[in-house]
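This document opens with one chain alone, in C-alpha cells, the form predicted alone.
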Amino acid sequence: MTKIRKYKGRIIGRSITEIYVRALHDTNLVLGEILIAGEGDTRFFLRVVDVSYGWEAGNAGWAIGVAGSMIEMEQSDRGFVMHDRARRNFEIGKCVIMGYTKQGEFRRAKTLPELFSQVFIPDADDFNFIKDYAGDLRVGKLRSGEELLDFEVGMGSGYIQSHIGIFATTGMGKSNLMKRLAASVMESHNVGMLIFDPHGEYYEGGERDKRGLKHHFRAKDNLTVFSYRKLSEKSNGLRINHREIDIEDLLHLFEFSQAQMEAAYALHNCFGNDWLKILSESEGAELAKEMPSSKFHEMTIAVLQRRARQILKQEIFHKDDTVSVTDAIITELKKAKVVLIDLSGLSGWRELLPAAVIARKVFDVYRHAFRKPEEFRSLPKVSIVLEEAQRVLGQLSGIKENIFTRICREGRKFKVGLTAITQQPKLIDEEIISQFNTLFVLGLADERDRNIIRSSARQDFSELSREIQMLQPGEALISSPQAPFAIPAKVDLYEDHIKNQKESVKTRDEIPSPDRNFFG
C-alpha cells in the first residue's frame, strides 16, 4: 500500500548548504520544521531555519505598493480586493540539508535533491534510522517545528561519562529535563548519577502540583537521598568528617594569599588529615611552636584559623572521626543508583564545599580503581550533576582549577562524567565547555550564549541560532556524539511521565549488572 504523504511545496534552489522551498498556497512553514524530499529509496531531510514572504510579481516593490493601496482604500472606506491572492502570496523556507537516507542508511549530504522536487511532511516511520542514535536514556519525543512525532529520543548511557551540558534561560525547563533524565537513569539501572540539589526541588518537586524523584515508581530501589535537613520522607543524614576536607577543596572557594596557601600546606604536612581540626582548636602561638618552620606571620595563621572555625561550626561538617557518609554515597553509586544530595538552605561556599569534597572522593575512588582492571570493569559509569555550574567552571582567569574542572578534563578516562546545568554558558570557560560531548539546549535568549553553543557543539549549529532563540519551554535540541544531527525534541513533562509509566518495565532483578557488557 502506497503511503499518502502531506504535500508541503517544492524546492526552488540553491546549494548543499542552503536550500529554498516554496510552500504550497495557504500553507505555513514553521521554524525548526523537518521536511523530506526525494524519490524512490532516497530521502533528503531538510530543516527549516528561516521563513520569509514570497509573491509572484514583476516588481520587487510590489508588496509595498499593495500595502499602500490597502491603507488608502481602508481610510476612504472603500474595499480592496486582491485578485488571485491564494496563488500570488506564499511562504519561502530557507533550509539546511540534515542528510539523506539511502536504502535505510543515513548519510551526510554530498549531493542535492532534484530541483523542483516535491517536499512533504515526514512521519515517524521516516525516522526509523534514528533508532540507532536515539539512546537508551530517553527524555522526550522527536519534534518537527511544533509537531510531535511518536518517536522517543534521548542520549546513550554509554556517553554519560563524556560530560553533559544542559543550557537554558530561566523558565525553559532545565529542572524538568533533569528530573526526566534522572528518571531514565533509575529505569535503565545501567549507570549511576550523583545530583547536588541546592534548591530542594528534585526530591519532593517543590511546588504543590509538581512531583519529585521520590514519586518515581523505581525510587524505592534506585534512589538514595542524603540531606543535612529533615525531609518529609526518610532520608540519610548528610555529615562530612573534617578529615575528608582537603586543601584542594578550599582553594577555589576562598581567596588565599601566597603566604596563606604555603601556611595551609605546611599545616597539612605537619598534622596530616587532622590539620583543619587542630587549626581550629589551637592557639596561633602553639601552632607556631609545633610547625617545623616559624616563618609564617601570626596574622597569616590567624586568617586560616578563622576560616577553619567558620567551616567546622557548620552543622554539615563535624569533628567526629567515626562519622562519614561519603563511603555510603560511593557504595550506592557503585550499585548504579541515583544519589541525591539535598543542599537546600545552604549558599555560597557552604553549598559548594560539601559538593567539592564528595565529588573529589568519588573521582579518587574511580581513579584508584583504574589501576585494578577487574575492579574497574565492574564499576558503572557515573555522572555528577551540578546546578549553576558557571560558579566553578567559569573563565579560568578568575576561577582557580578545582575538582570539577579536573573531572571535565580527566573524568571520562575513569568513567566519571560531569553534568553541568547553567543559564549562562558564556560564563563557562570555552576550553571546559568544549569537553561536553552531549548538549541539551533549551531556549537561550542571549546571543553570546548561543554563539558559545555554536562553537562547541558536536553537530553544526551555525544555522540554528534563531531556532534556539525561539524555542518554547520544554523544547530542546540534543547534540550528542552518536546523533547524525542536532535532534529536535519535546521533553516529557516529568509528572506525565511517571503517571503514564507502566509496571511492565523490567524489574531490577531482570536487568543485567553493569559489569556484563561494559566494554561491549
Given for the second form:
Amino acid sequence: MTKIRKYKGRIIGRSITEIYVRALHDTNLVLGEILIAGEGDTRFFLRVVDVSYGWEAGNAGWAIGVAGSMIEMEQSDRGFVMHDRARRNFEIGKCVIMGYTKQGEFRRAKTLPELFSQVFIPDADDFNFIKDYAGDLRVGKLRSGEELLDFEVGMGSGYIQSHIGIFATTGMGKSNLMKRLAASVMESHNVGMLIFDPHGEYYEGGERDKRGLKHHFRAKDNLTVFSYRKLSEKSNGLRINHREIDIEDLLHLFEFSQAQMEAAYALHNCFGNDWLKILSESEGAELAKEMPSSKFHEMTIAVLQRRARQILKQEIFHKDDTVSVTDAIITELKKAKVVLIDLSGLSGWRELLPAAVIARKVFDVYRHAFRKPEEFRSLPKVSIVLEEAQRVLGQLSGIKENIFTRICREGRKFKVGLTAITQQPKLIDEEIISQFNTLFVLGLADERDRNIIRSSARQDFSELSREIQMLQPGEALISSPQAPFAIPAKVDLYEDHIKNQKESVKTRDEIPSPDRNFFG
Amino acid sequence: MNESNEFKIKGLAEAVQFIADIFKQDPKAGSFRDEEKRHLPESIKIVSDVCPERIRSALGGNKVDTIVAIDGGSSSLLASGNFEIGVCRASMVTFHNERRISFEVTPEWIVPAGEGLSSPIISAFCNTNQATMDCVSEWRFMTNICREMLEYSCLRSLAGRDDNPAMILIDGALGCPSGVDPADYSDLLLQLHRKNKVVVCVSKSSTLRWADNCPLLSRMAEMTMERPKGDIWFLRISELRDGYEESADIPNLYLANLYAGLGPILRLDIPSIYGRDEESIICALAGHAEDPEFPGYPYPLVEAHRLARILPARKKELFGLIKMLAVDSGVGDTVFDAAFADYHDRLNADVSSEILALGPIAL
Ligand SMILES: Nc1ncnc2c1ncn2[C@@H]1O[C@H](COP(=O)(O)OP(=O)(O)OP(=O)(O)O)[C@@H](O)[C@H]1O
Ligand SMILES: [Mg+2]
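Please give the other form, namely the form predicted together with its partner chain, since only the form predicted alone has been shown so far.
The complete assembly is shown below, putting the previous chain first.
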C-alpha cells in the first residue's frame, strides 16, 4: 500500500550536524516539528530546531531593500504588488538528524540524506519504532511541533529507580505531569511511588475544576493517603515517632556550628534514639552531668535544646513510642501502590523534616532487604517524589549530603529512586542532575536552566534549547535511557485522562490483577 | 588624511569639471547628436522637441492578466587575440495574475568564433534558428548575435501558441537580429499582432545623447523631478520618416517612468501599429512594474534575466569543461594555460568572496 504523504520541502544543505530544508511555498515550519526524508526502506528523521526566512535573490540585503521600497510605495496612491510572494519568500528550517530507520530499526545517522531529498510530514506509522522506547508508564501523546500523533509515550517503569527529573518554569505543567505519571503507576501497579505534596494539590486537585489522585478509577485499590491536616474523606493521619528522627535529617535543615554538631552526636551516643526527647525535656545542667566525659558549653546545649523543643512541639512528631505511620507507609509501598503524603499547611523545615525522615526510613528498609536476595527480589521498585527539589538537592553548604542526595547517588542499587520536581534545575548540583536518567523537560524560560540540562542530559539537548524555551504548558521532551533521542510529547491533561479512563473502564469487564512476578 | 588622499589621485578635479559642464547645458538649447541616430532604424527619426510640456501621464488602460518576458544572457569564456569562445542562452517566463505559471530556458550554446573561422557549430545554430550569417566577418560579435537569435527563437515559439499572452516583453530594443531575414522578422511581428499580442521592448539604459554629450535620461530626470510619486509618465521621442507607414516591425520610441519617484527611466520600443493605444499599453505595462523588488521595472523581466544570465561560477565551470576536453583531445595543459588562463582569480584571491563562501547557505 502506498501512502500519500504530505510534502513539506526539500533538503538544501549542509552537513551531518545541520540539515537545511527549504519549505514548500505557503508552508510553515514549526519549531520542534519532526520531518522525514529518504526513499525506500531508509527514513531519516529530522527535527526542526530553528526556522528562518529565505529568498532566492542571493544577497543578504535583499529583504531590507524590498521592505524599503514597500514603505516608499505605500506612500503613493498605487502601493505595490508583490509577484508570486509565496514562491519568492519561503521558510528555511534548520534541522538536526535524530537518526534513521532501516527495515524498522532505528539507528544513529552517520550518513546524509541526499541533497534535494523531499521531506514529508510523518504519520503515526513512521514512529512504530518508538514503541520500543515509549515505556509502560504513559504520560501523553507523541508530538511533532504542535501536532499530536496518535501514539502514546512515557517512560519505562523499569527505570524509576534511576531517578526522574521534572523540570519546568512555573505553570508549565509539572504538577499535572506528576498526577498523570502517578495515574499510570496506579494503572500498571508494578512499582511504588511515594509522593510528598507540600501544596495539597494532588489528593483532590486543589482548584475547583481540577481532579486529584482520589478521582482515579484505581484509587480505591492502589492509592493510600497520609495527611497531616484533616482531609474530607478517609485518609490516614500523619504521625511520626520522635525516635525516628536522625541527626542527619536535621543537619541540612538547620545550620549547626561545629560545636553544636559535636554536641548533638554526643547526645545521640549517650541517649540513643531518645536523644531529642531527653534533650527537650531535661534541664541543661542535668544533661551536662549525664555526659561527664564531654565538655560542652552551656550555650551550645541551650541552642540544641531550643531546636529540639521546636521540633517536638510539632503535632506531626509524637512522643508516644507506639505511634508511627512510617511502617504503614512502607507496607503500602511494598504493595506497589501510590502513597501520597499530604504535607500542606506545613512549610520550610516543618515540611522537609517529615519528608526526610520517611524517605530515609524507606531507603533503610530497602537497603537492609538488599542483603536478603529472596526478599529483595519481591520488592517493587519505588520512586520518592519531591516538589521544589532544588531545596534539598542544591549546592549544599558544608554538609556532604542528606538523605535525598544519598538516594540519588546510591538508591538505584536498592530499587529506590527519586523524582525531583523543580522550577530551577540550575540550583541543583550538576553531579546530582547527571544521576537523573529520565528527564521530563517542559517549558523553561531561563536560559541557565536550559544550559544545565544541556550539560547533563543523556540525549543531546544542545540544539533543543530554543524549542524548550517555546514549549506550551503540557508540551514536553522526554529523555530516557532507552530512547535514542529526546521524545517530544504532549502530556495528557490529567482531568482528560481521568474522563477517558472512566469511559474505557465502563467498556472493560475486569481489571487484571497485578502480577506478582512482575516485580524484579 | 583626506586631503593627502585627494592629492594622490590625478585628474579628479578635471573629471568632475567635465561632468559638471555636460549637465550645465540648457535643455532648450539642445538637439540630438547625429551619430546617435545611426543606431536607430532608418524608418524613424528622433524628435528634437524634448520639453516638459510634451511629457504625458498614462492614466488609464485595461489590465493585462498574462504577460511573457524574454531575455538572453551571454558571456565570453575564453579569448585569445583572433578568436573567442562564448556562451549564451535565452529564457522566457510567463506570469498570469502576478503568478509565474511557466518558464523555459534554452540550452546553453557554446559559440566558437574567430578570424577566418567558419564554424560548423554556427552553421548548425543558423539552421536550428532559421538564420544565416557571415560568421567570418562578424566573429567579434558572434556570441551576442547568437544570443539575440535565441531570444528571437523564443519569440517565434510564441507565434505558434494560442494561449494568448496579451503582452510580450523583450529586454532590449526592437530590431531584427543580424542573421535573420528582415522579411521573416516583420512577418513574425505581424503574426503576433494578428493574435493580439503586443510586443514591448524595454531597455534600462539608453545611449541617446542630448546636445553635447549629455545623457538624455539624466535630462529627463531633471525635467520630471516634480512629478508626483507613483505617476506613470511617458514621452514619445520618435516619428516615422516620410514614406514609412505604421507597422508591426517599425517601432515608436518612448522614454517612460512606470513608477515616478522610485523607478528608472526606461526606453520603450512599441510597434508603431499600436501607436494609438500607446497610453493604455504603457499603463498596462506599469501594472506589472509595481513589485517592490524593483519598482518601476516590469517584474517578469527581472525573472527572465535571472534565468538567462550566466553567473561567474557557471563560467568557471564551462571554462574548466572546455579545458578538460581540450586536454583530453591532445592539447597540452601548459599550452592551454599559456593561451587562456585567467589569473585574475589568483590576483584577487584575497578579496574573492567565492573562495570565502562556505557552502550553499551563506546567510
Ligand atoms: N498537559 C497539559 N495540557 C493542557 N494544559 C495543561 C497541561 N499541563 C498543564 N496545563 C495547564 O497549565 C496549568 C498549570 O499546570 P501545573 O499546575 O501543572 O503547572 P506547574 O508547573 O505545576 O506550576 P507551579 O510551578 O505553579 O506548580 C494547568 O492548570 C493547566 O491549565
Ligand atoms: Mg505545581
